[in-house]
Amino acid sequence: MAEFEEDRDMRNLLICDGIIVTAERSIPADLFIENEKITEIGPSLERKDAYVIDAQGKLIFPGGIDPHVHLDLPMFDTISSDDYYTGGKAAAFGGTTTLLDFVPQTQQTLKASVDVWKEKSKSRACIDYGLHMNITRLDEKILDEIPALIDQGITTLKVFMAYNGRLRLQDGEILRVMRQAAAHGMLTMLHAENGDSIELLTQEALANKNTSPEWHALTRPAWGAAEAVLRGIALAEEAAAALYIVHLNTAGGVEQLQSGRGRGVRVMGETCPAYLYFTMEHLRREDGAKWVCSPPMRSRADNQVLWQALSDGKIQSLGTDHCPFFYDGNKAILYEGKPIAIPGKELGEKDFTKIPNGLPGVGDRLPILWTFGVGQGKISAQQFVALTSTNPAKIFGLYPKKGALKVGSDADIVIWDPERTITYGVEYAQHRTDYNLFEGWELVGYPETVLLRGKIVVHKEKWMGKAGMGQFVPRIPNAEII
């Protein structure tokens, strides 16, 4: 397909002469798409009434699934700078077609909180999405309401061991949530850091006038993260519950994950691209606030252990924890031709505790992992698909509707040019913010065409999507443990 023909009937599509890459194998084959679904896969398919996409020399992946994003999230005195439209657009340009966001517990009931979030997202979403439910306060009514989330299409609960006085539950409360989740085939997700030590170390740092960005990492030590992973796994074992550790970033956390799995605990782990490449030294730069997120950047040794864990299957998923903020919200950028400025990292110029915690990343995930994972021999093409699409689909109850190239699956498809070379950065990433962590990095391999349920949303540099075309995807309980 040299140029997209916008006036053509696109209900039936034939993708021909590409190499289909799944989590299990790579094969030359054609794909026929009809009414948003894949209806046939095989060699030399012919459909006279179909719009033909020539994928010769290209790879064909299932659309990426990012299991961990934060869109339109209020934080401190601002809000994350990507909403369901801008974040979805950035995701699509990077080859991701489904996002899983988190519902804050802002209303008196869980249902009311979900209703508010769905209402906000439905008119803006330009790719498909699902929701996790944050449980940040607990009483008997909330505990009893948890099973009803399944009827709303939500099968995952997130709990926090950090953010004292805001988001944190006590260990006994987390155990109760896990028991309720286990009784109904739901999955508990855990932010594993030691909240008490963070509070003490932060108070001490500020008392000693240590306010620069590096202290965000120094007050959140790696041992506290590893200890919290161990504690969370112990609670899951006691509750006989399935557990998913979000954004693993330490060698100690990986060690505890493997120890728990070795004991038969149904625990899985996720890491994020930034933790594979950056360290606390980046927070010591003049622009160190760009790298402030929770949990923070660690050491080069931690980077290496995380890479090895992806390679040997110790970590099951790669999310992004996408939660972008402007580096300098005093200066407007042009987004789709209109100026926009949102308060950002400059809020913490004199106090690291006021720097909004979060990074852009939803558009970076696949291109960066391909170049530095597959391209450098750290992982195979099949592992790339598993980590970024198929495993999240299985873990979060979306498979095989999503995360698969099978007859009957949604036609969420990425046509990937493995030879394309680009100098990456803000221009390509499409996030609605003023910086990119991978600015100037040379990449080999990039999406050429991206389809959402059989509709072309990205072709080369052209955006074909629109707000409102994304759909909420309900998920099923008792999902697979990878």
Given for the second form:
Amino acid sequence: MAEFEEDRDMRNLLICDGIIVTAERSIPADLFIENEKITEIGPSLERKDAYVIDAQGKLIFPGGIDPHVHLDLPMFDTISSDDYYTGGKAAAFGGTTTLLDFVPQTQQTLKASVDVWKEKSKSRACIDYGLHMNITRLDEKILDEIPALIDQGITTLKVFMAYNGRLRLQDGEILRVMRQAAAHGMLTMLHAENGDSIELLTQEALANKNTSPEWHALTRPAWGAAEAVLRGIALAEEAAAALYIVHLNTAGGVEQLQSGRGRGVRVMGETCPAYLYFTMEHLRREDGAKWVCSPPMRSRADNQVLWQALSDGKIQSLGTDHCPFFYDGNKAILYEGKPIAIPGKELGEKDFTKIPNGLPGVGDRLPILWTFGVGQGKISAQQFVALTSTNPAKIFGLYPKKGALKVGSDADIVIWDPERTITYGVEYAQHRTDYNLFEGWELVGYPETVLLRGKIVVHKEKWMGKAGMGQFVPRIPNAEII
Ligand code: DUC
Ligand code: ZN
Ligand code: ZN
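Please supply the coordinates for the form predicted in complex with dihydropyrimidine-2,4(1H,3H)-dione, as a counterpart to the form predicted on its own shown previously.
Below is the entire complex, every chain and molecule, led by the chain shown above.
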């Protein structure tokens, strides 16, 4: 393929001779793009005025949608180290073109909290994005204000059963949020862990001077996640509400999800790449802090059940919970040629409760799932597209604008080289942090060209996007339950 000329007018683009891969099928076809949209799909298309991309031997996916990221989020006396520009850029390099981030409830009103978040994101965003609203403090006024979020393009609410005294709502409050969401066609998202047990076990661990990273997992028991998923689903049933369980990490959680869906509750589940590959053993390593996030890494058996759930369709969505921190925030890295250091995991060197919770992952998601999911026969190419793009688009009310290769859809497109072999790691990943969990892993299959609304943002490791080109995507209520 010829190198792209950056100054050339590329409003009309023809992608030729690739295999179009959607959640339903794989077909050889050409694809024509005009003014940010897909306008024609079919065999042997011809357009004299179009810039032609030869995609022979390549697969064409809809751009990835990561439904769960935390950008520029202040927490644990620091801030997550990717912002809307650096996180969006890393996402694009990995084949993701839309992110859904969470608005912290920092202001008196929900509207003011959203305005603050939109204001800081708009000049930095380099790929498209939508927002979920965290509800971490509830009173009558907040409850009444929830439906008006729809006017701000927000149709999803996140609640927490853990982080006592900070983010957690009581069960009765969660029930009230769910009822309000259900009444207005909104979707509640749940962080399912048992907050009270975590508090007690943490106090006991610290009193016994158990301060190493593995105690992060030991104080957040697996039964607590399974119990909280069960409780969340029961509350959703009571409220006749739809529910999305974020970051499932245990076999018990999957079992509860399956049981709830089996009796007709409108509940859906997400897992994240790290829970498929890593275990508590990683927290026992000298650099175990790199794996500290909530909920924590569990066992090989949990990894396997989660893989099986992806393969059987028991879990509907793969997010990342991307919330990166430096491993050693005292040492600068070079980012776009400039040194930068942001306090990170070293803050908890002497006390696991002070390790910022979170992992990098937004750029890893597609390449890692392709190699170890499709490449090893655990999931099909259709399931790959469904899990990383089409299902999140449907669940979060973005479909078919996003998550689809259809006439009229945004031209968010990944041209994927299934033959490309690389040794993955921090250099490829592009996250603004000093480590990658998949360092040194051999991957087969990688994005070659990534388009955001018809504009090429990545081509062969070259970044062609810029801050400000990403747009906020308002969503409408009553999205699909899948
Ligand atoms: N878990 C994390 O590890 N980080 C951010 C938020 C969350 O729920
Ligand atoms: Zn969470
Ligand atoms: Zn999260």
